[in-house]
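One chain is shown next in structure tokens, namely the form predicted on its own.
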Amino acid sequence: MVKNYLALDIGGTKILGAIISDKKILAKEKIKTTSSQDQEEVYGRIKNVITTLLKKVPNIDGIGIGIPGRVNEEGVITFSPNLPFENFHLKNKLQEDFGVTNIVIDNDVNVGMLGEQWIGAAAGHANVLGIFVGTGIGGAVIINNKLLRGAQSIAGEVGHMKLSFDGPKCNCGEKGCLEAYSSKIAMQRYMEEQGMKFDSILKSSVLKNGIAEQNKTIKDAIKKSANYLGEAIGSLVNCLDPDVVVLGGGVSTAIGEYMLKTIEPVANARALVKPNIKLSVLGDEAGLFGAVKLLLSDNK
């Protein structure tokens, strides 16, 4: 019997969520997430958003849900960097407010690559390691079809991982983070020393028009962030031996591309076995079917 399964994946910015069954998406929803720093009021948006898709299609079978954070496994957001949820009940809420048990959350990075492995980029590897560019850098690693995921729940922090003990400030409050060298935190601080002005924070088509337009200090900031990617991804295939490394996230849609010119025979050089480098292929759609595959798998 074919079964519906309801996904999320929660970001900064927005909620998106969808209907999925056998792989196809039934039906799908799209809102903001708002700047909040109220709980309450994003979980709101959250429930409006299950609320219209159940208007759609009334029967499911579970819920998947990614959310960018840790969550233990009770289903609670015990810290999320860009919501406000701190020990957040959320699996225990949803549960009480349509009445489905079957529930299961994790971090996104994390299920945006069991997407990619289920029916992406990775799909038929059983090892695989992901890395994920955006304003942020996340990770996530697949061992034996296994999501890692550590006795804090923090494997697979490759944004984290230190490329020089006296580098660049990261978020995380160290310094030297491979996200302090290639995000989009990061390229911007390097334009802004070039002296380029920006009123927000980068987007990912500023970059990708630099690069049409042959403007030499965007691409001279990408080039930067992606000898830095690869001198990471040849240490991380020395650690973990993936099958595969799939590179996600904004700026690898964006550019993932032109990026891999420079990222590629760093990490060649680097790694003692010629990396599998692929871009990712599902998009934002990674984390929807990634919740679905979470659902369905053991890994909870």
The other form holds:
2 protein chains.
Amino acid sequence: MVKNYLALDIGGTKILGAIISDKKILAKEKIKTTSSQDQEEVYGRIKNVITTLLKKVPNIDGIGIGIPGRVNEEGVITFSPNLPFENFHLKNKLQEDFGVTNIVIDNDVNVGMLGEQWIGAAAGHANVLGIFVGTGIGGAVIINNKLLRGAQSIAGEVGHMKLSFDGPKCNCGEKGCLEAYSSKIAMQRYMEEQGMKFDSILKSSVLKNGIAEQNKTIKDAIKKSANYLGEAIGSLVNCLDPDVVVLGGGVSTAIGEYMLKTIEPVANARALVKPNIKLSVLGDEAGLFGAVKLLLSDNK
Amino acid sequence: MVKNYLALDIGGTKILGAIISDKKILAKEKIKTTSSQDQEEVYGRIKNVITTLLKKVPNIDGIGIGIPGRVNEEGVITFSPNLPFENFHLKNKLQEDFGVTNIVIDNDVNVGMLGEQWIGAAAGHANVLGIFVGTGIGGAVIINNKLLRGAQSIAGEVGHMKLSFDGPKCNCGEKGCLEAYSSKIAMQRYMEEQGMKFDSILKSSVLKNGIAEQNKTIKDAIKKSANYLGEAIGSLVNCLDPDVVVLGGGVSTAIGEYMLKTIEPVANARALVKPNIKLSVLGDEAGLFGAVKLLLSDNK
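Could you give the coordinates for the form predicted in complex with another copy of the chain, as opposed to the form predicted on its own above?
Let us now look at the entire complex, which starts with that chain.
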């Protein structure tokens, strides 16, 4: 019998939810919110999305969730810089409130890459390196069809590999990290140095429009970012030699094709072999399908 | 019934061989040679070591071999910069000459790290990053107790991750690779810049004596090398988060304890979690035990 699964992709300012059956979305729900420091408020929003979805499809066989942070084996969110959860027993709370026992929660980048590996850009590949470019840079590593979580649950943090000793300062406290060179924050910093003004964090649409309008500053910022990303991919390919490198995240969805023109030749020159680099194809839905795959696989 | 296995660790100027049974060395043979460009001459030396060992223990159940280069699944050496083998069917030749069918051949760093994981510094750990410091820098990655070979057989080439954009030139043609910062070649280059003279490639014993004699130039060269190695380990731990990082190779055997004093604080500062760094404990014998493990496991 075909089963229905509820999938959630929880972000700092949006929650995306769906009920998925046999790789098809039966119902979908998206809420945009202001970011909140109140744990119960954010948990309330999550419950609202679930409740709304359950009204459309009442019978589900499990809940899979991706969140931007670290989750331990008990489903406790131990660290989430963009959400107000700290040592929050999300799994237990949801089990109590909805009576569903089959619940898995993992880092959103891990979950998104699992979706791409299931039915997206990395379908059919057992060994995958995923790099998500957004405000920061996240990553995920799949080896022999299993997510690599690591001894201390940080595997895949490719944003904090060092590209240079005297590079720009990174949010992690170190200098010269990939994230400090290639994230949206890095691109925004370069544009501001060139005199551009922003009243909020750089949006991917600004980058996309900048290319369309041949804005030199924006194009230069993107090319610089892509160049560093190419160097990092080359180094990572030398270490992991994956079947495929998947570029995901908001920036990749908006301007991935343009970035690849710079990334590919740089990564080819750096790596000892020619890497196979693909863009994410599931976009926003990668995290939803990945959450279902998490429930279906032994990747828990 | 306990089985006997013949293990070979083939280098550019030495061949080490042993017959091992139940994790014990029954017979051992080591030949030092001049390096040779003659394929048949080097193959002849390999045969001599095997023949000598078989005179001591005639019945063997398989041959395991580590070589400094790349080997494909058919046991063909496809690339070996320090040996005259190119597309050399080592497995087939040995099967014909000795009538042994059970033969496995792999990269020497992979094999050595498998030995350390079996009964050495990484015993009991399923996820291991090995870094071998010698003339160059090699690496090996073990995930879920299996060697990671990679889509194009280069996984573990951590010597060619980029630490800096304008770093010293590396043998691979790029700039700023770990190998160009932390290998024996890198240390020798620094010492020569400080006025020291060498008539051959730097020996690990020179480094060891330099520490004992408080030679400032030598100590500085080692500290610089160790500092860069610490940075690289930190970045790699962020990506792979292994149970343990094992430092092996001739340099590590000679001066590993001294290097660790610099490596550990640098790697701790760089990595998002505190890495577990150990020195190789099997020394020269890592490759021999690893070759047996290769025969025993599904790591073929």
